[in-house]
Amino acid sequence: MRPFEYGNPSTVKQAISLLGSDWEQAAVLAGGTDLISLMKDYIDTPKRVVNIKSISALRGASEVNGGLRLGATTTFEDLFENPAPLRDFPSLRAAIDGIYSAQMRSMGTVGGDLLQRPRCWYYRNGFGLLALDSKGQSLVPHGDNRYHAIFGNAGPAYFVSPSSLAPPLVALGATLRIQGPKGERELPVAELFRIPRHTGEREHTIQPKEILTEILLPASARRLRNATYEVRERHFMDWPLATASVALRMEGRRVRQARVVLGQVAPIPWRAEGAERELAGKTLDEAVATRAGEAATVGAHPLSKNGYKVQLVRVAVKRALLAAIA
């Protein structure tokens, strides 16, 4: 990798002062499971790396005002060793349980999971986030697109959001706290993600001089029936092919309000609004869950080699719904 400066601040304010006005000047190091790989492959070449792992205020899980606070550098291992804060959030627990690598559990952080870069092999091999050739045309539609998007892929972005935690957090109505030179701001998790339209745009809305400090789940989320279901080729050391996270406000067996969020099928965590409408006011049983799974696929536009994901969405939504009320 290219030479770089290293900063090791002890406070968020110090960390912000070490960041630059663009992504080439500085990068934030949390767990490092993604950034170091990108630097070794010369995909990211920051002039300075700012380690935030020494900032104790950014780590830990705790109950706050009846809700849940997760510090951005809380590791997955922290949550495995202390599962009590997640007792009302089985959708989050299922997403974390799906991380089988001991190294990823030990070093990976909840903030890093949200901000990791796409796993698209075109991007990882130096063709950029939009995978453009020398003529400015995307390589994905006519290339190997087995693991690319089936929603939100009208172009030019075809990658899928890789975050395991984003779908359940969006479904549960979580928010983020982000700090920068102008102070602190709160942002719904859904608004952290965007579909880039031009070269140079990123898939996250966080700015170069900002740091994600914590994730907040409201007290009201504890009353939601929630679950996550992931479909994988293999259960060990593999990324999901499609996921569904659901959060249901119930009146007995009747769905008063539903939120269904898909993962690994779009450049952002994808709200399946058709499934949500199908569920509203219904008594949830297997037949209704099946129809909701079908409704979740409305608007899908498979590429030449990833049409199988449509069926995976049907299955993931159905099984997540049945798990939520089991």
The other form holds:
Amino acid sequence: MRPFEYGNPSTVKQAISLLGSDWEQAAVLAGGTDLISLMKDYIDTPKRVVNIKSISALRGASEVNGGLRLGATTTFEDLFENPAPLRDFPSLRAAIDGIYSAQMRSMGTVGGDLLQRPRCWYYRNGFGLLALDSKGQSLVPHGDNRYHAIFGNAGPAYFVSPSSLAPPLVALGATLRIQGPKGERELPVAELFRIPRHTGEREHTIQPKEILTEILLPASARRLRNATYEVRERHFMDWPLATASVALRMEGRRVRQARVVLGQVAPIPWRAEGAERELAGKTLDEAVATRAGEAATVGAHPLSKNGYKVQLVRVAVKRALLAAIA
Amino acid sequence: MAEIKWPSAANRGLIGKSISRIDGPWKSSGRAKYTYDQGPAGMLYAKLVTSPYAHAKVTAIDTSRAERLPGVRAIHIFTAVGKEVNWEGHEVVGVAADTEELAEDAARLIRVEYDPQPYLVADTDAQHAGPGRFREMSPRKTGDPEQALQQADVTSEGTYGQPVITHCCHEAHGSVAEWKGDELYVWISTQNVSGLSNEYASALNIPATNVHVDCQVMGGGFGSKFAADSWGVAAAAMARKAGRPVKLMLDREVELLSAGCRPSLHAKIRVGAKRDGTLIAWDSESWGTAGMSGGGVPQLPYIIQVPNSGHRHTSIFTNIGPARAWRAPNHPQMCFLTMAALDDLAAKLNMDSLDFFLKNVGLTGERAGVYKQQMLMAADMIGWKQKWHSRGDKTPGHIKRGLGLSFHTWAGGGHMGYCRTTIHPDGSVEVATGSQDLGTGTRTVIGIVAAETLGLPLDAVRVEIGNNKYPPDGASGGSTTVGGVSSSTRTSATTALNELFAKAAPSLGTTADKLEAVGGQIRVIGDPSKSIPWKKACAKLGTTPIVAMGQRNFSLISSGVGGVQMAEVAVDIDTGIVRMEKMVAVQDCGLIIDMKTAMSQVYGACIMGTCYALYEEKIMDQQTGTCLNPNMEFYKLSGLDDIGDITVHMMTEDSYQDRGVIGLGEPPVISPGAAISNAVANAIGVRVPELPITPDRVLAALGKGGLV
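Please could you give me the other form, the form predicted together with the partner chain, since above is the form predicted alone?
All chains and molecules follow, beginning with the one already shown.
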């Protein structure tokens, strides 16, 4: 690990003042479950590490105006111990339940879950986020891409977004509060993510001098039927092979509006708009869920070794929909 | 006079009972210190610089920047300029420093230049491996397989395979080395406590008498820890250079890259049978890699001697990493290929797999009766006849269940070794042997045999192992440890006891040959009223203890065992995810010393087998020559929740136990891959031809046939 300065601010303002104008200058440390391993492997080599766990205002889950506020450094364990604020959000609970390791639950934070870096094994083995060879060509299309993207993979990014919480949060219409030197901004969770187009561009839109402070869900989100289904090869600590999260505005048994968001299949949480259109106005049953699963795969471009994920998307969407109305 | 033979079933007080390991509380409370836990005063930490290339020539090494770093104490060159590295992770330079972090930093300051050479890390295609990259082994043939295939009523053809996997021991390889003058003391995670002295001695140019090896507990070896290894020698060399102890443990990444591979094995197999299921023809063309070495030549078919059979094998030389013995070398691979091909033939014959294998069990030779008995027992335990269905579970729903079976053999036996029993005048007893407990229960087994022999409770015997100051014992490989140590212990304890009898006999008014040791008493055979307590008998020794040596004794051991395993799986045909729901394992291993640790061996083997059946693969990237999953994130193993119900039955009839002690480390890990693969085929109606049986492969197989 490269030697670094350590900042331990007690306010967000102090924290921001310690951040730098690019990622090499400083990194924000929350649970550290990802950052520390990136630093140990010299994938990330920040000159300064700014711990935000001492900022007490950033931690905690509560109901605000009927909605939900999650402080960015709220841990998964916090939510296990005090699940009441999540009571209308089985889709979030399912995503959190999927985080198997006790260490991860104790240390991992909800903000860190959104901002963790991809698990692409070329990236983690030192070939860079875009896994480019000496000629600037990605290693992924001709390499072992069994865990890579089937959507949004026109290149050069082929990794998948690893966030557990992003699919349900995007489906439920959550927003984020981000603070920077010029004040605070609020944006939909979906807009936190982007597909990088060149080396140096990150998969998150947050800027080096900004800090994610809060995740917010409006009171209206509590009226959505919602569920998440993760396809897991092992029960044990493992990344899902594909995830689907759904949030449905219902009128009786009829779906008025649907949001279907896929995880682990694209460089960003992937809106399955085909599935959403398929569901609108329909009375949801197994046949409709099956058709929605099929519609969710429209636009998939599997690579050489990940065609199976197309089928996993079909199944995950169908099972998430059936769980939402169960 | 006590004879050197095992007590009869009626006279066994401890042997064969289910006894908890004597070091269990020591381990579970954290008091047992593993190699990783050793920390002699002033200890330095060593890190390795390893090759990022699969194959390269080292053209320059510059350690000057590292050497200038304060706190760096020693450098060791593993691969000199001009020499080649043959896999990613190959050790090139080592550096020892005051702290682990400093050693890491120093390693990054060492500049190594390489001239990259052509490499091959794919083992899937012998034909395209390229010149010098493969070797065809001499073919084997019995009868006329081609003609037999033509005469067969039913034939089946398939290509099956399994990739290179690693040992992935809980405890990584490594050691802590400390010098006291010219004497070298090493704590090392090893399967070979007594056998390392010469390796150190010749590498370090000291007499073997000066090498002191210690390994009290270890976190597994599975065949990968027989040597001190280059990194063991390096720790000692750097410790000598620095004048301070050095710890050099591999990290998980280097462990997975460099500390051992199990060879892959793939084969195209054709088999044929008569309409009634009688197997008449086998022909196979196999290929696989054991890294840059040729590796063992697999014998196909496994166990079953098909009257007309042909086999050809090609070894592919790859830069995938060095092969090391992996628990039952070659057997799990050969077993999977054979049992899968034959199970596919049974399906084409429309036969119940159990009936098919029973029909052909005679082809297994001398152990046919054992396998038959075990198959029927296992079938009963898993409910085969109630649950069996032909290929493809036709019940509604997306979860499909299936049954599969496999069987295996292994030699085992007893390695050469010595044991020393000391009976002290105060009645205390020590047995000592330079053996090792890999986590299997060896320490407990030695204690049980000694206590049984001396008629004492288990806790009255002190067991000393894991150090080469004790009488030497063989390496733990080939399922030979329990045979070696139980026979040497029995022999030495019996000899010591007879000496004690001689001392005690006069006071009982008899001679030594009329005495026995039972329940803490020395007593006259046939007249229990004439006895003296153990302690009183020992008091007659005066001030000199009895010391008696014993060695491996063939009259107490045997070799050659059989086992049958059956698996029940549940497959989600929409996602391709396989769950091992249940396994039953019926195993023979001769005389069982400790039922509990013996059964633990089988449980562990079923779990390890489930790992390689469903998850394990060293995933290589031909574009870069690198391994993509040298970590526990993507080198997947089962977690607790992924392990189904496992039921173990050990054969304990006299006909098995009367053979003497054999050994159990290897046999039960051979069948799980085959049994689980056959169960998956039974569940979904189509063979998933490769291990591990991952969701992509299940879905691909279903895309070609089967249920959907």
